[in-house]
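First comes one chain, alone, set out as structure tokens in the form predicted alone.
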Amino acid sequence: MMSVQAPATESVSRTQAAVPPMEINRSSCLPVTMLLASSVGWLVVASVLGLVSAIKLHAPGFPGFLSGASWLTYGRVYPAYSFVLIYGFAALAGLGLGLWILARLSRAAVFGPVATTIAGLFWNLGVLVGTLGILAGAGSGYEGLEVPGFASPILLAAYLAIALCATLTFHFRSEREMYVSQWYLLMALFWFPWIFSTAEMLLVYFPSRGVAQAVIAGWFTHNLYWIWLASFGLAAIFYFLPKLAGRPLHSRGLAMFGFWSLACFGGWGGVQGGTPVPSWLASVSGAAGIMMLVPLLAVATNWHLTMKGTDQKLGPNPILPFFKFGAFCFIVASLLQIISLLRAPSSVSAHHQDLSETIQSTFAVVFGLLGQIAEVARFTHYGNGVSSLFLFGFFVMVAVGGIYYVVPRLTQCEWPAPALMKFHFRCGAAGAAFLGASLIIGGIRQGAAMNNPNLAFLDTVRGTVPFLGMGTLGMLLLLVGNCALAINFARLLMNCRCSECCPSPITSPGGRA
């Protein structure tokens, strides 16, 4: 395989005459720190009412003095919870590292810099006015589609104004060649819009009939989980990962397998099966689902060639496991969720005639065992735990690994305190990892249950009660290691000069400030 050299070393045919990295970081400065800076304040809002609604599934009157208070009632308070995680953290966090690696990648100044803050501003306004909206009971009910209708179009308009600016800073770029991330990084700024204003459309503002609402839905956020939070995160692992491993990417092909892969099958799935349409589209739904082994398989080797042998190399650092980490639970994630499309067969022969056969009928067991777990888990919490394990082990690892490298290039201060990175560290791997593995193994221990004809349904639902209570355990990590990461943050904010953060008045290759 030919290796890429990483983003740094990186050469490439140029055009225009590039732009220096300080003079990037002093473009970006202000409206980078503005997106990332929100987005912890949000992450932190996220975590608060992760816990809340995680001690209301097996404590409903938490808390006592504000049991009857119907906006913090599990129906509100669970949306609110997922829509600011998303739209609040992994939005801001995705555009701002990706206005960031663009413009680092590109040799380019942010194309707009003011406007891109106004824009981010506005964008906060609008998850603002979403979560006030949730709370007060006007949420759409949709899985990822929470944000009422009045609240859609500022959203939809502040990220239009944000893509139109990196977009542009990547057009006048200087290097020509594009990287890996970049791929990633164009895929996830197009994405969006259409998925979000095709979904607002069909399902709140003039909603569709019957079936295809839940059609629509599942389409909806399958694309929101897979394609767009997936590029961001995955532009940033194969951003960061060779360049604080030190060496260059392994395989340039290997990547372009990968992403070209995940644009074909990533689309078509979130139609589950059981759903009351017609047989075929569950089918193609499924299948789509089950090839989307391919681009993993791509990226993982790429990562693992890519890192094999550096663990004796580097030296501590606090930043590369926040990647490492994230790369992994994004290949558990993602391989947990194509065994939830698989189906059990009705029968597997008991005879073997030669070796192919027996080949064959082992993989028809294993497939069949995984296809009976995914029948058992189905209509449970085992997909919350995936998605758990997506949002908190994949993205908002990586995420925050960005932050802790972007920003102190930004603002030219370092982290005041860097052992809170490494506590952060250890609280969000520790509470992922309980989150997710408690909701999944619960999940599977509940779909056996409810398919157990002698077990009354109340003793289901209480068999859940410990899993579920791991569950909030892991929240109440997350927390914790969150608010370390918004202390280091206000701190280093507090500390840096003014002065540097400042965007300087540079002109873009284009022309324009």
The other form holds:
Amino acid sequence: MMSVQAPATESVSRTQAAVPPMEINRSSCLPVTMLLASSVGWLVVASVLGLVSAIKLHAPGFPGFLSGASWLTYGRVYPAYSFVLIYGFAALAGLGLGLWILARLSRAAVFGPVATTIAGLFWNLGVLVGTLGILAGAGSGYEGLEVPGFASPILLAAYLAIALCATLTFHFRSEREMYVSQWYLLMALFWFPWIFSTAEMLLVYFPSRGVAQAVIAGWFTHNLYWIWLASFGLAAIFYFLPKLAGRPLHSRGLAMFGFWSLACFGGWGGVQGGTPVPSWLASVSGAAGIMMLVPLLAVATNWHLTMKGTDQKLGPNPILPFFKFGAFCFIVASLLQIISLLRAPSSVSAHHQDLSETIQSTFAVVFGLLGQIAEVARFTHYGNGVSSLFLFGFFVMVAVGGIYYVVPRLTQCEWPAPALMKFHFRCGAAGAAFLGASLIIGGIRQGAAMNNPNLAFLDTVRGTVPFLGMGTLGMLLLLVGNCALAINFARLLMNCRCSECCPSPITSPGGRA
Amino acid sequence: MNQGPIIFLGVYLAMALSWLGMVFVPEMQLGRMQETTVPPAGARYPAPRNGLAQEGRDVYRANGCYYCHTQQVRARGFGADFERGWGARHSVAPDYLYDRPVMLGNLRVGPDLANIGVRQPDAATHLLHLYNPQITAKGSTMPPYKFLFEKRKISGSPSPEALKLSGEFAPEPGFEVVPKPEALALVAYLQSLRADVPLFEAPLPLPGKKTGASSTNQPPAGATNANPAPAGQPQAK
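Same protein, different condition: the form predicted alone was shown, now please give the form predicted together with its partner chain.
Let's see the whole complex now, leading with the same chain.
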């Protein structure tokens, strides 16, 4: 898709002169490298915090002499981990990769590289302030929106500046033909400021009355995962998967269908059955959850047909597995999430007279069974298992694959230790699978025990400990893998003669450039 | 689909619709809820929490208690919330009218706390449990909240507020453990968590009717974290 020339019929006034690739690279080098490097730093911080909170969940006395410290209590380390992973790593990596993909596909130089870099630094400042605030006990009290009220304006302002630069980069594109990834990136760039400012206004600054808060918080978290993060990740998969496979995307129409159906149904959710709010909210969430099968099927089919039969033809490629694994985890995590949104019908009629009723009651039985899984999974580790699978299996994998691809092209320097890529993939895949599977299976067992009133509650908690231990092992693997990336990245940046290949846009490039 | 504006417009429309459905309409429906009167005396419900309990809610929020404890009892037939004795009725929207933030919770590593003030009204037991959960619930995975307490040398006569610790949990001779103001506020908040007033939309079950929830508000002695279900009693599920 990169070789498509701008159609000659394009109106001249709107068409910019094609920007040579070297120019695109030069403009994107500083902001994208900064965004990606800081995201990798936060990824390591998030992995450490995640490991500490995972250990504390089954060994509350950890870590020995520090276990009495307020800032190390589980209820502060866990939200700090979640905040750093999403706002520190995922946002920065998503924006960095998004900016690079946007500039490449638009054949345009990054608009305002210095402004983007400064805004990126402010975002980092916001994440730092927010993390310290959460550890100091200033967390907001809403899961998914842990950031304290005093850090959120920094984040929002920085995000708006970066998103504006990215949008202007897209606006001044010389390649008029748009690719799937650009749609998803525009959706991601645009969606976040709305949901974030809504949630901040109605939850933190001028809180709504009563349980309306819970509905808004649920809506925000649902959008954060299934629209914002999903869009960044899907944009990367749609860009890199066909590129690495050396094939065009199977169907543009199918991709368009998937995109619009995600936009229509992805934003409606976040209220689960049994919550003390009007029950139509849970019904709407459940219905939108079922409708999410439509975009899921569309993207899965598209990826499958694009990749079909390429396994034998492609040589060994250390980066492609990241995207394949990420795509697979996206499908699995979405299906598990949809199941958890279903509601168990109060009664399923067993008599059926004609075919349509037979089909209806078959559906009712199937959804009834799945709804019972949802009821068992409620209030257990299942939910955290699904979000771990989504974050580490899908998003981190895809973003890390993108970083491995983009950074050498950006800086014109090779990875100092290419073998670490394979090592990272193995650690990351095993870690995400361990963490997700142990929390999901442990969660279902926990829920089955919890719904049996003859078992003492403490026994339902003790029963999860072996699974949580497995989860800790997964977290450890993830930390090791992410450290491999951080070491590789740090060595690349230190060894790279940046002045030659990537001149700073502030100082004028030297004579060699 | 090569027009940026079409993408922007379409995405904006999709975003606005979900905002309208999941933020605006619930805000209209729930955000103007008023307190109600409950029979027989016509008392106002819910009553705002007292000042100390409100401070305690901040301690509850700051230390992320809601990551492991829910504050919602589901309706009969959803799970086993009633059978476990976590509430005499299911939770409804008015129960949370004055809470900022509302911390419903999503995970039950510990038991539901919507009615912990009914189940365990004793402040001393709460303080012991917070200081070290192993004292009151052996084998619990709840972390100790020692930073809410102060270990100090006894000067003069021992403080009447000092925790009554014995055996392995007791401090060295000559020392005592006293709760900090945060701990007292948190306990006041926990004691204020009680949604046991019958409402029109959530009546209390009649006494004598065999529901399995009639005798569940009696806490078993010293077991705040344990489930009171006796093994021999048949449970309604």
